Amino acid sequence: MSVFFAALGGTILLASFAIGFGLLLTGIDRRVAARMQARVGPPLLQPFTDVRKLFAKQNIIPANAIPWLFNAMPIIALASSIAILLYLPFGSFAPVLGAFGDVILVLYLLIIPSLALVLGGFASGSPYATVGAQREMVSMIAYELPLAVTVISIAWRLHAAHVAEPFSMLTLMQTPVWDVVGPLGSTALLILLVVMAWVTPGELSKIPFDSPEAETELAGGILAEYSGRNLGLFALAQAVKTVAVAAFGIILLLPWNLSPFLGLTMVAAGIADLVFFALKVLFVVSISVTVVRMMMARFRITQVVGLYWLVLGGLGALAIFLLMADTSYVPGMI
């Protein structure tokens, strides 16, 4: 029973942190984007105000919608986004449910918020949302390939280096894959870092991969018929997923903590590592989301598939070959 209440308390704390931090990241993203365009931009806390207003507005259900499915999908999107966090270590803090899942489970959980969007779009009965849902499904199929290649490559390299439990999220955080590779392996990891940098905006449906929403073409696409509380729940789910996707990439390729370098222990180490982890999340979101969407226009859906399957898929295959050629490297030897 004590384990249950500990997990429940950890879930509530983690969800509260992720929602607040995710909305803050959205505010920073908007502010930085505005500065890059020589604008003042909205207040930093504007996303909090937006969500609060959405929860106060009327929740409208379209006449052609499937009401129970239409209303259930925002809840599922938020719940599944929070569930991802329960299997991720944050800094030196172990995952809340780390003993019950690994990196493969996280890959599956990352799909659920997008599936909730798809089902919600189809359930709305709107032609705009239907087209957006179709595009979201194609995008999911596209970016899952390079994401899976990245994850499996890193776990396989750790296994080849005789690291115990290479698919464990805690292992990935505590044993940086950079420590078990040589020059060829380091080159491969740099390639996978580029791949993950491009997968991140795709996972979050941000420009140039926002074709499922495409306001200028589909009037909001999947979310065209959502309003009030339901739209607010989707906004919270997006905020939480932003933290989850960025944290997942950091655990895979940028897992270092700050406390070992500063000689910190106990509570001080936990706080320092958590703050450092949050700064890394901010850095990843700023580079992979904000800077990219300010530099590029929206891709056509065919371009999205071509980029993920041909370009990034090819880079992932190259990284695999380099890691295979690097298996003879022994840490500590040149």
The other form holds:
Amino acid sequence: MSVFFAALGGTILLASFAIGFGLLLTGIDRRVAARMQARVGPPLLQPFTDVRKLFAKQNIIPANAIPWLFNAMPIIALASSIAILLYLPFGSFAPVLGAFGDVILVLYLLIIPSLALVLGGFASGSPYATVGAQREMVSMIAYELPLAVTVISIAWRLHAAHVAEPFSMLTLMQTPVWDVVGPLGSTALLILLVVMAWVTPGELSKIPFDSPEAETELAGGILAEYSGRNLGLFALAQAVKTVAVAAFGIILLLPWNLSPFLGLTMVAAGIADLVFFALKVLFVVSISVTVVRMMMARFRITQVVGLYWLVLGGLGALAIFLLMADTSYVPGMI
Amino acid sequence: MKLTKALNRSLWAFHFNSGSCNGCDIEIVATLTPRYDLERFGVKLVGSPRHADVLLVTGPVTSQMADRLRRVYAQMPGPKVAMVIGTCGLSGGIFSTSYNLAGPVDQIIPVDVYVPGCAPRPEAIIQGVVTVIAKLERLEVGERND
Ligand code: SF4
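Output block for the form predicted together with the partner chain, input the form predicted alone:
Expanding to the full complex; the earlier chain stays at the top.
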């Protein structure tokens, strides 16, 4: 029973933190983007205003839509984005449900918000949303390969170094894979870092990978028919997912905590690590989302597949070979 | 469906060309450039009428576009505002004697704010947006009073 209540409390706490932090990240992203274009930009809390407005607006269900599916998908998208967070360690805080799932489960959970978007798009009965949903499916299939390659090769390297439970999220956070590898392995990890930096905007459907939502040619694509509260729920889901995806990348490849360096303990360590983690999330989002989206134009969907499968998949394969070579020289330092 | 402060600070605009010469449309784009930066006030151009709070209509409404304009307006979730940009939409402008005219815009849909000019300068369009916000604030106060 107490486990249940701990999980419930943890979920509520995490959900409110992630929604607030995610919306703030969106605000920072918009502000920084504006500054990069020599504009002043919106207030930092603009996304909060936007969501509040959307919740106060009329919620239209198109005549062509399948109402229950159309209305259920925004809720599922938000719920599943929050569910991802339950399996991720934040700073030195262990995941709420860490005992029940590992990195493979998180890989699957990461798909569900996008899947909810796809179903919602198909259920809206609009040709724009249908085309958007098809593109979203294609880009999901595309970025899944380099993402899986990254996860598997890191976990495999930890396994080769005889780390216990290499697939557990907590292990990944507490045993930075960089400490295990030799020089060849470090090169491989740098390559994987580049791969993850490209997977992140893809998962978040940001420019240059925003062809599912292409405003200019698809009128908002997958979200074209959504309005009011449902659109607001999708905005919240997107905010939470931004935190989750960035955190996932950080746990895989930038997992250090601050407290061991500062020699902090107990509460101070927890707070310092959490703040440091939040800063790392901000850093990842600024680089992988803001800078990339300001620099580039949108890829066509065929180019997305080519980039993810051939270029990044190829880089991932190279990284695996380097890690294998690394294992035979430096079987593990732990 | 309530008027809120949040609405005034986050007006999302959908741009509808009902047969304009493209002059007004270019001025709208100019208004969104870094020089004027309407995003400071939360104004954003969106791709779908379902996401929009403000409908920006340019042009005199040709008979082909009348029905489309009516439908796009109906597709927007309330509370919503319609804004006419350019003399064409106000009165027909230089196209007022054309055989192919169904409007001015206010014959087709209810209009809240008119921005005259051929084409209006970005400053005039911003003045129009401010008028929209002022009108919404007035309505909001009225709603609170009843
Ligand atoms: S008002 Fe002038 S600039 Fe605008 S659409 Fe009409 S003719 Fe063109």
